[in-house]
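Only one chain comes next, encoded as structure tokens, the form predicted alone.
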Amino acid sequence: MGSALFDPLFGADRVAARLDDASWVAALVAVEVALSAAAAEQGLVPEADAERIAAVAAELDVDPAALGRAAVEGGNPVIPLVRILRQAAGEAGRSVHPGATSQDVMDTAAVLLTGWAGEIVLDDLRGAADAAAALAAAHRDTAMIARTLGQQALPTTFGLVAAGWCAGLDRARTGLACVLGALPVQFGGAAGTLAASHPHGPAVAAGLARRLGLADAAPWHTERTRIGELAGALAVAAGACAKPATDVVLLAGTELGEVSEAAPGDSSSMPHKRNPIAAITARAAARRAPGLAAVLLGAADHEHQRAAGPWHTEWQTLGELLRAGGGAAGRLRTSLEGLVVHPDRMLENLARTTTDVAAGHASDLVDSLLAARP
């Protein structure tokens, strides 16, 4: 869940603002409004009813806490929300939730929220990758020692190290963007057969998708590969952030001193310390992602045509995974955008290993990696 105390620390505050309870309610209401409009387009409900529902929804003030308490009885917040909308719309309330089941609205709202939060994650991944690319270009020829298995190895350049960071971040961002862009609307009715809106069900689903800016798809109530793909893409993105964050933490150590953050953290008891806190908290956020992804993957076994438990597992877990991946990207961006490189320390450490081997084609590799950026 969101935390005013910890979200800023771990970089999740921007993402969390699009995943809070009010955002959930807004997404659920948006789906119901779009659904009534899509049904009216096919003649399943009166156009005037859909217009009335939209007008009422625009003025609706739903208390998330009260909605949560009311959701206990039926096991999801859609059931009490539909009651609220129907009561508020008066006679037009008959056209709220046409042909749908609660999962249709919950899944579609979750997809909407994921898209809203995903925009922030993608933006921070792009910002971190751009910062890494700028470091690579600026330090294309800055010599340093490569390290393998924790030991000094052969010469390389800091530009090549940073270009590798950039390549991983770009690849993760591209993969996540592909998954986010393909997330579809959910509309299948009580058992995923579209029976309640026959023969207009597919057209209603397409209209709902169009109004919400989502992809169209056949009902996928218990076919959760899309959620698995999303979990994987977010976990990969977190891992792509963890790699440079880990390098920064190590390179900023007192004994190496090859980089430092522009705004290092201090210590409550040791005033001499300059901790690379942005990279540290990026690592911390990223480390939560694999476990959260595993929960979503482990909940993929939705039984029959409606899951009793695995579906419910997804709601909060997905939000937490978005916070973890988004937090890692946000904190890494801060770290890399203000990273200070110390070439003199790199040369000092390079001199510790006697070798006549030069950095080889490192500079050319930097150019090729940067040229290949999406």
The other form holds:
Protein chains: 4
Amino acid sequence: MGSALFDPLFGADRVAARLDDASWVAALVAVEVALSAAAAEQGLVPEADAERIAAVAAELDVDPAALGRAAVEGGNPVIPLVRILRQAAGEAGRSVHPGATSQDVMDTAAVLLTGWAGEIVLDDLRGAADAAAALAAAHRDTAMIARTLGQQALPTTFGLVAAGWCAGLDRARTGLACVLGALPVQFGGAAGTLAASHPHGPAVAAGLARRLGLADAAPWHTERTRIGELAGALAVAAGACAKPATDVVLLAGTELGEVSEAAPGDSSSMPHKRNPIAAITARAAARRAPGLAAVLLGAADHEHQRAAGPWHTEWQTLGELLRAGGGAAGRLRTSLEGLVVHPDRMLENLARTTTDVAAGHASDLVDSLLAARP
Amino acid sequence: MGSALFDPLFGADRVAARLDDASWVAALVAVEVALSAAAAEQGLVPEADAERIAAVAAELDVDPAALGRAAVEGGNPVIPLVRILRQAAGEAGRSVHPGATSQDVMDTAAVLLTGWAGEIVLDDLRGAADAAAALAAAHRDTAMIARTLGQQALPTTFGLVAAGWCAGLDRARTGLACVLGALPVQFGGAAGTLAASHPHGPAVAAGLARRLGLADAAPWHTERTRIGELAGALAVAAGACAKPATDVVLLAGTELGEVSEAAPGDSSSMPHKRNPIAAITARAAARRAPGLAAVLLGAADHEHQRAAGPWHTEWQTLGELLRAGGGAAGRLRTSLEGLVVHPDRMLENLARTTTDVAAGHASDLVDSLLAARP
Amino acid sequence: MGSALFDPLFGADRVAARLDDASWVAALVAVEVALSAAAAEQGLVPEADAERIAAVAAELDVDPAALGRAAVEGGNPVIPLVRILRQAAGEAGRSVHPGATSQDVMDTAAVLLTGWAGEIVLDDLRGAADAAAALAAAHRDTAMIARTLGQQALPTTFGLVAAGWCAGLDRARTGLACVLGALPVQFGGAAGTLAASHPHGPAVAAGLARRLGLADAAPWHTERTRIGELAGALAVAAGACAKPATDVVLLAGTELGEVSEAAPGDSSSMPHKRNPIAAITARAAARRAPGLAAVLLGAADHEHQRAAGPWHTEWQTLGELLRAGGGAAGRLRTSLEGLVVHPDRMLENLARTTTDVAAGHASDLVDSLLAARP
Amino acid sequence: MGSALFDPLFGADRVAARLDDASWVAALVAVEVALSAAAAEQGLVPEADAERIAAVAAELDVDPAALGRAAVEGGNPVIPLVRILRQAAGEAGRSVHPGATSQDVMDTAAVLLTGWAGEIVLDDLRGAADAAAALAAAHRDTAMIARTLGQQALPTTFGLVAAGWCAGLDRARTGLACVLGALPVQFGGAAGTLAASHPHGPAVAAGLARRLGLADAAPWHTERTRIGELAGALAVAAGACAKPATDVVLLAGTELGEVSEAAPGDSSSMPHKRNPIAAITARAAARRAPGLAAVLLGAADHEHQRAAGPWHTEWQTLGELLRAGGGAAGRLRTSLEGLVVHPDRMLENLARTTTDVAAGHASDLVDSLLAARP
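Switch over from the form predicted alone to the form predicted in complex with another copy of the chain, please.
And the full complex, kicking off with our chain again.
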């Protein structure tokens, strides 16, 4: 998951670095280490074993490709990773993976990774929103023509347009932060009954959560509403980026010319072109999100006590959706942080329709929207 | 939107009755009436006009088909409806649609309708969750085999399975209720600047919200994160229904035979069959949701100050998604409320793998899950 | 399926009239009548019975709502319809539904309906393509500026732009016609083994196909590649409409002003506006298609010998997709048939970038594209 | 695009190796080399230059990561690659990229890559279909119970079930091969008018096609029906894999036990488990396809003469869809090639419902389905 060739262009390089194979391995190992420690805390395994496992894990050099090949037989990378850890830990190996099932470790690692990558997405959403807010403040009273259904309508201000961008980005960020902050550990054991850690299961889960900085929860092996909420929040974030990105592309068009990017792309054969590449690639990334979200939302029908397919569908799709949403935010941020506004062209265009630049309540709306920022 | 032939089968008849053409007309009229009243309150139009409009509207008999044909020219049904209302109101017609643009009325009507239909969806989600909770309580200790990846694994209890269904349904309902409860009125005027109601725009919007029982908000003509959140929440709800529906279908299979529906479908040629039709059609309805949600999530890229397409895409898709999600909840409720559990078959199946029925922490988990219900 | 309020606006009224509840009933009845006749031809049932059934069916007045309510119990409308037909046919009732299962009748009826509605879609695609071709021929040499990434690039001709629209519409129509023309009858009996018509099953299927004007095929109860192909072809058609509709919206924008629609929408408050409503609603309809297609493509995983959900998912989704694709084609046709081109504005805009109007091979490409039309 | 950790598990390693960054670079370079040669053939550039470029390109070592970083400025990797090639070729550098625009090279490279990867997908579809055909032949008369809506219905044969799998896989492969075989080169120049190669453009395009083994076509920069068809065909292929994969998972369930995989996954804690991992991961891969296909189908609305976003959306999505579809085929092939059938369990299960094993026309249908294979 990730492409050195395409990730920078689509703004996904920062996010992708937290979602690559090495990050998965790191997250899986971190979960196993924390799990042994949490189990030791409850007396399920010796403290010394847990410490030994942590020490061994810190030195462990797991090749993702080898782990990937070894994952085929059992159906997930946790099975061979546990084997590797057990072997490396010697006698303490008996205390690796205590009371757990593969899904406990995969799900918790996925949550960890999502948090790591999500931080970048949130940061870029914040950056893009801040840039929009700065544009709104700077252009609170800059008159431009509002366009509805593609046609010039009545005057507005560029400040109000940018404040609307900011509002959408802020709402999307708040929603995503809320979902990310509530993602819990998974700990249920082979049948979701906490049988192998009985009666200490809930305490182990709580300890695991504390150690990993995640929320605690009852086992949710096949209760996937959280994954669906995450998918929805990421697609909403992508949509909140698609709106300003689309506006930038349209406003930067030659005939409108009301904005341009700081570093527009040129063309070897057409030096007059000023392509708003950051906004274009933000749009491109954002368009990938709804279909990816639909895959995750459609994978909610986990059968029985562990799904035979829908669960596995989530793994790569989640990474792709984080890259799409994060990429959209990253590229939009670049676009907005450097956006150059051309008030003269705005006035010139507006003059096609009216000489009156009164824009109703526009400037006041900018003030109230900016004041209400989270 | 709606089919007398298919809606009952897919559980959408109750929801569809609140989303049909007549409901749309009623919602559009209700918004216009409330808008004139809210404007009168601010002195924008005479109180007497607003009263006259309300009286006229109460008597108005608008044919949806005629309105639909008349909507083609201007691009939405509000334009001809305003014409009809103005004509019917005589001199008071001058006070119809004060300070508003078509999108104000369409969006607010869509929010109203969504609330009406959403109530049914929430009620059915609640009913399905309650039925699951009752099953969980009744079968807290009923031993059954957990199945992972389709294979018998270790013992669990049917109570824990049903408590998991309940947890997902409750979470989905809470999430959907939260989104529905925050859906606001739309009032921005032709360019989203509240120009034609200046400086009373925010007060008119607040009055409109109060009269319609909706939230207040700054104009969100092209800031569609709320629509995206609604799409996500409905698809999550559909997914929360798909999980238990899938389990019921599998557990009701001849060879497992661990549950059956109260009113299984028969077959003219095969009287021995007992098809779990309610669960089957719940699954079918649920499967429609992610693609419909993707359409709405993908329609976030509203251009300029009124989108030339993405906005219009929302109207029917929203209705279809409410019918899909609501249908899934309605049919699942029927399935679970009448679900017959066969503990003997559970024991018999379990015996293939083990004679030990100890299910770890399962019964305690049932208690804590049920105690934590919202 | 269908809305008198929205179907005209989104171009779906002609298609919807062939997909409504009454059409479904008509198709189901037509299949049963043809089936009895085809069975009689093979000696499975008396010829006189088949004739009686045909006569009775011609007089039958089935209320879709009542049939819909009766469908809930058994899970599809065929079961109660067969009951009605048997009762109406008296003694000949024994020869209703010979050797068939509900899915045989539902699938064949769905194919029939799809053909009826598909005819309209193909006709509108043809009409839109013809209009594009006429524009291409009329404006073979009309100079305009090509725009890439939203920026003015080099000269092209409007003829080449329109010829490109035509090429996409023609390809999409050819692909859709190919899929529609190959849709076969379904006849497999309760287990897909043709047991109840043995050994005449294949001959009955062939007779049924001949009578209904459909292709013949082995039972495909759970082999749904054809439904997937249909979904793909309809979504491709919608996409082929989205491209010119998007161009019309952009070219009709106030600042570009290079085209306008024959009957642009006005605005009560802004008489200067000329909204390209037909193109806008074509875009809106087209955007609904990919998500609906994804639902159908994702419903391919029919379990065992009759799917418990995925099959039922198809019924309404297919109708919605036909309405979306057909609506896009219908509205685009309206847009293009009346499109007014403004060569003066094209020249004026082009002059921003260059005074040279040489457009390379553009005019020759128009000729070759039009000459290659299917 | 690609993950060493997950690709083997999801069957995507073979496909991914033809879609990785290095393959993209190789394809881009191959297109530039062929383009210079085709242009030389028409006298647009010196033959010696073209030869020099080919020689230089053969030695060129382009780092995808560096190219990826350099792609950000101009918006695609072709711009920096042309720079690199020109520099490396010295004086012959003037003959790099003759008459072309970036999209010509990106689109043609994408088509090349798709062909390379598509070969693997077709091969695995063929392998899976052959395995299904062999199962069908071997079990032509092996009695089993047909299950409809999850319930035992009437007898069929496992041969007929497997023949149905084969039919779907064969149809999907034929459809995909047809689309793949028709994918053409892209050559249109900066505005799609072949201006910079005038009047030799069509001849250059034809030469380019011949050299790369692709079809020839008029410029299709914004006429994306082919991409939509490809998306549809890949999603249909994934669906054709999802059906047998789902059946295998269900039939391998402990209670049915009618098939098992050759190398079922075990479980460290539950040695009795025999997880059909290949079928499970085939299902998982297949479920990713419809959403990815929807992204591509929805990206048809390319604006003007080069899309500002929708085009860029295609690049990574296409790779992901090829990996999903190819992975489903690859894993299903593994599942079916090693599938162990248990006729005794089939008889035992069947006996729950009937003692009669007559399966109508089932065996004859196997013969005719196998005889009709493409």
